[in-house]
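Have a look below at one chain only, the form predicted alone, in structure tokens format.
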Amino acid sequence: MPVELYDVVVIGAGVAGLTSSLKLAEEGLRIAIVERRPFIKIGERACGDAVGLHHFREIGLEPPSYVVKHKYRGVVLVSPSGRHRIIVPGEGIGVDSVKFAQWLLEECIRRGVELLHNHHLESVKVSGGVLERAIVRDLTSGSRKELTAKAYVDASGAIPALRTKLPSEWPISERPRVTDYNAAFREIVELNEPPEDPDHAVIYFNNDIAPGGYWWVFPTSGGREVNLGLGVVMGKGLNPRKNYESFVKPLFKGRTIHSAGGLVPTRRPLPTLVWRNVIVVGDAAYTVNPIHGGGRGSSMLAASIAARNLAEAINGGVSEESLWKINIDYMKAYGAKQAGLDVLRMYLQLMKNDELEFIFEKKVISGDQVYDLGVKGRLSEEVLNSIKRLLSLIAKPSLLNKLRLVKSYMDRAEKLYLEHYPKSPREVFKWIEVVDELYNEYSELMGYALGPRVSW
């Protein structure tokens, strides 16, 4: 079996894998990307395709105009009845997923990255406490080859191809709960009539239609074309495609251009993004916003942080110690916010339509406050105080008590990931126990059923 040597082997040519590869190649490293799909299919995935512009600014990446399909002035949140709306400010763009990925891929190849498309990661060999080699199979010819590298990056998506093959005692081998995922289905539709609001991404909350999630209308290509989709919490026996076809599709007349389904992790990040000589980024590391499921921007951020630190460490020896700063930097940049929002996510998934309707109707929270919550990951005292004043006039004490509990645990979770995150790998196992205890305690108090661990 032929053996090939690289500085870094990246598993997965999604946005996280391509961003990692591009940033590493810019440092002069020899990179190989292993991707199951053929070249022309790279970039195809079930996604809302909307990204906040601030994510590109944070990592110094500017997409070319031809990959941008639409520009948004913000997001509109719609109550279950459809009668009440919250307008959340913020610039965003809708990208063509395939063109965006192909652009990143071209930039990688231009810098010498080798793409092994139509290749499947078949197995790995761990020796001496590190990942020694990856065995990949060409899906076209059936031939196999061994890839050896100083470091390996798992960017293979929501069902990770690499880290699920690693020793179970490694903390990056953690198996999440089934409820840590949303199952989604979406279509790109060319409408007969333009959408009602072409300038905003519109998100609809209704637990009869999208239990534990939401459905959306994201205009693209000037507004006549839209990205329509629906997500539901996994582990409850729900089928997003069935709900989409029953409730959403009949509302929009037009020609379907493309359909796709998939899983989205909607939880706090993996406890550690590094172990030994392995780094995990993107959906494989749960670097996704737990509330809205957007992961493209945060995946690029995690990939950029990982690449920067790996490039600095690679010549001096790759280990969890030399790579630990990846965790510190990511938790400060985004992971601590995810931890707090994961607490809020569980509460929102428990809310009934009448409670959601109350929040919208009474203007309990403003668009600016929703934006602030999304940016900082905190339920502010200002919001809690406004709710308290409102509920003193309306008999809703149970809602206030629940929100107080939510805020308390959001603050505690954020501190765990920001102020008390382990300074070294030696401390991580004890820290994981504390984190699990916090979320288990919260879910029990709220009556949130976490469900079993996933089987993969």
Ligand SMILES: Cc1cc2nc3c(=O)[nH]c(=O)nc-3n(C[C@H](O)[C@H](O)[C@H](O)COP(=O)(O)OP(=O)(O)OC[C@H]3O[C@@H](n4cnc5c(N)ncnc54)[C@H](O)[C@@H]3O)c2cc1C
Contents of the next structure:
Amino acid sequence: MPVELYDVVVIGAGVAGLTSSLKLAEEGLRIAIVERRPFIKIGERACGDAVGLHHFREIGLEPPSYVVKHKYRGVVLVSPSGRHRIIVPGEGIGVDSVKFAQWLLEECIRRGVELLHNHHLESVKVSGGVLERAIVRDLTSGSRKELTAKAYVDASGAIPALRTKLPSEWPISERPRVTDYNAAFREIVELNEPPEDPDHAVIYFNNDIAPGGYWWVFPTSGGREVNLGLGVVMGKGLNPRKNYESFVKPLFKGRTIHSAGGLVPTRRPLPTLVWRNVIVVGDAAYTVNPIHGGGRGSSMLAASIAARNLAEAINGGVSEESLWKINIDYMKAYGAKQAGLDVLRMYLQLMKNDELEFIFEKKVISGDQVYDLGVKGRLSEEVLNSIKRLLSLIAKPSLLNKLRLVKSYMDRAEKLYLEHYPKSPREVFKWIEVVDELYNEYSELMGYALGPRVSW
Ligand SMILES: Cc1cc2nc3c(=O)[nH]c(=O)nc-3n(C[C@H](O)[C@H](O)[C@H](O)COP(=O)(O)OP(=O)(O)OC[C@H]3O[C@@H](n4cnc5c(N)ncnc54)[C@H](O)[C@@H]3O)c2cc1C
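What would the structure be for the form predicted in complex with this ligand, rather than the form predicted alone?
Below, the chain from earlier opens the complete complex, with every other chain and molecule after it.
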């Protein structure tokens, strides 16, 4: 079998793999991307395609105008009855998934990145305590290649292809619980009439229609085209497509342009994004926002952080010690917030429609506070006080007690990922135990059934 030598082999040409490759190539490294899709299908995936503009600014990436299909002024959250709305400010864009990926890919290729499209990562060889080679199969010819590199990036998405092939004692091979995922289905539809609110991405909460998730209408073109979808918590025997077709599709008249489904890891990040000479980014590292399921922005963020630190470490020897700063930087920039929001996510998934309706109807939380919660990941004292005020008028003590509990666990989770995140890899095993204890204790107190670990 032919053997190639690269600085870094990246598995997956999604937004995480392409951003990692681009940033690494900018540092002058020799990169290969392995992608099982053919070239023209790169970027074609199930997504709502809405991304907050701040994500691009944070990593200094400016997508060209032909990639941007739509501009949002914010997000509207709608109560289960449909009667109450919260407007969350914040500029966002709707991207053309394929054009966006193809643009990133062109930028990579222009900087010398080699693309092995139609190539599937089949197996790996671990030797001397490191990942020594990746064995990939050419899906057109059936032939195999062995790729060797100083470091490997797993950017293979929600069902990770690389890290799940690594020794189980490496903490990056962790398998999450089934309920850590949402299963989602979406269609791009050209409506007969323009959408009701073309300026906002609209999210509908209803735990009967979309248990443990939500359904959405994201205008995508300034015209009549919309991205309609629905997500549900995984592991409860629910089928998002079925719910979409029963409840959402009948509300809209139009022509379906494209349908697709996928998984979203709506949880706290992988305990460590690095081990030995392997780095994990994007959905493979669960960098998604646990509440709204947006993962493109945080994938790009994780990829840039990883690339910056990897480029610095690569010539001095790659190991979890030399790459540890990737974890420190990521947890500080986004991961700690995810840890807090993961606690809130479980609570929201348990909420009944009447409790959700109450929050909306009584204006317990404002759009600015929701924005703040999204950005900082913290439930403010202000929100709790407003609930307390309202609950003194209405007999709902259980809601206040639950929210107090949620807030205290959110704060503790965030602290664990921020202030108490291991300073070195040696401490990570003990830390994982403490984290697991916290989430297990919380889920038991809330009556949240975590379910088994995934089978892949
Ligand atoms: C229905 C739905 C709606 C969503 N809506 C939004 C939204 O509106 N906004 C937002 O920000 N996020 C949204 N997300 C989440 C977002 O799409 C993801 O977080 C993001 O695209 C993850 O990018 P990634 O690069 O990590 O993974 P992916 O895009 O999944 O890329 C992984 C790549 O790896 C390749 N690959 C996998 N296995 C192998 C293998 N063995 N060998 C070679 N290649 C392999 C795959 O073909 C793929 O191209 C949504 C997700 C879903 C499912």
